[in-house]
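Only one chain is included here, represented as structure tokens and corresponding to the form predicted alone.
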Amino acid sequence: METIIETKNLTRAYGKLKALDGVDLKVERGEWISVLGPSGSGKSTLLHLLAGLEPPTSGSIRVAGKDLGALGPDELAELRRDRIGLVFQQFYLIPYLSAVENVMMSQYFHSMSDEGQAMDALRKVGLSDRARHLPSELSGGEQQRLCIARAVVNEPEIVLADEPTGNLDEESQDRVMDLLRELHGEGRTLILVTHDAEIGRMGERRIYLNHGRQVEVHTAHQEMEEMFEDEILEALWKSDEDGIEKIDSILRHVIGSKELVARLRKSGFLQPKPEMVLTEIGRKRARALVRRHRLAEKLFLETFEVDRDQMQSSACQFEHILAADVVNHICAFLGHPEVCPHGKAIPKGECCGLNGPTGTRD
């Protein structure tokens, strides 16, 4: 694979605010790349810096085999205009203009304008029938898609894209996201900075930013492992809460299970012999993984008043993109509630007032 883009040791800083603080991260052509973090975490300066937008205070940029700290403001210009599209929540979209005519501006700083081409990127976003009409006649999904049909008409290697659907309502965002991922699939690299876990996942791998820092790095394969194991922790906690003494009927349904339970034995999470037997760090996880199940079973069947035929698959899909502060707060709005839908027990969390030292309700 061809690294498109790279930085070391990136860091921007704003006086004594570290924006941006040492990040490094690596590229490949034609890779997706979801950029996930808090508010103020860094997301959006990070691309800034990436498109040339700003300069860092020290350590090096790479995009499209350039590097940026050498290029003066002409060549920055030019990088952006050849090879990076960039999509901005705002949309910076000029007032006067019409839908067409915005994006041939962008066609106009690129080479030459041409209307007819301009055409097909509103066609390819579903716009060519608004392409007479100014953005204030436009409703926000369809400026973002306008955004887009600007960024993609000089066909760049490089999209990069700024919370795309931070203001869009659920159809626009859906809209928006189709559009995104058939830019991907032509090849394009796409970087996407969001704050919404679910529009992460889309991403072949995820970089997680916390004041400045880099985090963590996930990837899709390494997020399904993850729920595998995860599937294998809590079967075994439930078939020692059911006193059950075989559970290869349940490992038969885990792919992959051998591997992934040496694995588990490997990291701690089991005990190493022939019998699968939670450690107490795997007993600690497993405890957390059921606690936030539950909860969220009764959460979907309670407060959302989710059909019960339909609240399994949706917790299922819920729990696995709750933090352990959220599903406190979970645990508290719905009083600390003793048992599941099912008259299971809900094991405690710290949330719940503990005395003891290890929250269990065992």
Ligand code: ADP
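Rigid core (definition): largest C-alpha set, two forms, superposition within 1.5 Å. Keep in mind the model is a prediction, meaning the values are calculated, not measured. Residue numbers count along the first chain shown, from 1. First, how it differs from the form predicted together with ligand ADP.
- Once the rigid core is overlaid between these two forms, residue 339 counts among the residues whose Cα shifts by 2 Å or more.
- Superposition on the rigid core between these two forms places the CA atom of residue 62 less than 2 Å from its counterpart.
- Once the rigid core is overlaid between these two forms, residue 208 does not reach a Cα shift of 2 Å, moving by less than that.
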Given for the second form:
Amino acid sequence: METIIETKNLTRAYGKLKALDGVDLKVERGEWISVLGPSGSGKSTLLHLLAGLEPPTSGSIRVAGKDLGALGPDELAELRRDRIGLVFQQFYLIPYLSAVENVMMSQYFHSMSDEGQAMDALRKVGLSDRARHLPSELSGGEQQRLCIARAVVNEPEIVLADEPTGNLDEESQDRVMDLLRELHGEGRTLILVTHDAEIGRMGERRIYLNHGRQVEVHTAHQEMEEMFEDEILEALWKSDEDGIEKIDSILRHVIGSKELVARLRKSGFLQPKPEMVLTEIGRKRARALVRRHRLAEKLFLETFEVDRDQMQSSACQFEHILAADVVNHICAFLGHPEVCPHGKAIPKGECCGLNGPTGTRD
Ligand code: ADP
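Can I get the form predicted together with ligand ADP as well, since the one above is the form predicted alone?
Next comes the full complex, and the chain you just saw is listed first.
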């Protein structure tokens, strides 16, 4: 793996306010990173610094092997032109040039204007029939796609996108995301700023900013592992109900994995020795998962009347994301049901009037 972007202790202050505060980031070539965080957390500032559009107050940035701090304005512009495609929310399109001319303008800075190539870029984003229109004659989604055409016409290795789907309707959002996914598929490095968790999840790695500080890095892989651990805990809970032989054969196979067992023990979910027995904490977590899953099944099947297959898959997703108080609301809404659509017992919660150590406090 080759590191294409690296920041060390990256800080940008505006007066007393630290828009970015000591961010260490390493990006490998071809990675897709989502930068998430509330408004004002420093996401755009990070992109501006990575693009060399403004200098850091302290710390360093290396992009494609170059230390940005050591480059003058011309060299920074050259780096941007040759290596970086910018897709920013404020479109920065030139209002008196047509769509194809806007793309050609970007080529011009690259010292070669080629209308055929510019038209190819427009075709790629589905705008060939809008080539002669001015930006003001295009919809928000079309303007954003024009920005993508302009950003990629010079085949940049790195694409920096700042809220590329902000203010777009759902269909335009999907088109823009398809285009970005395609760019990533071609091997480009993509750094995408968004406040939308769903779009953020599309990245291979997520960086969360809060008050300019990096608070958490989550990989899709880690999340998968955590979800998988939950599956195991649930399977163990169900094995108490139905016996181990009723557990799905794949899960039964991995239950033998030493690494997985070690991880579950380390998290305090499994008893130290010898066989697969849940601890009190493990039982509590498993119980909460089973409760969420079965309540979600009941809600989907009986209230939303989705079919059984869909009920199953939706419940599998919802059991990982429902917050405890939402679960209690669902339970109350359904009248604190005793059994799920499969006839299995739904563990009681606090909302059902159950207290004490066996109650769910998930
Ligand atoms: P985000 O993109 O997460 O919404 P920004 O990076 O735009 O956040 O801003 C981070 C903080 O820095 C905000 O408090 C913002 O007001 C401040 N800020 C950004 N740019 C400037 C600037 N040019 N001058 C002064 N303050 C700024």
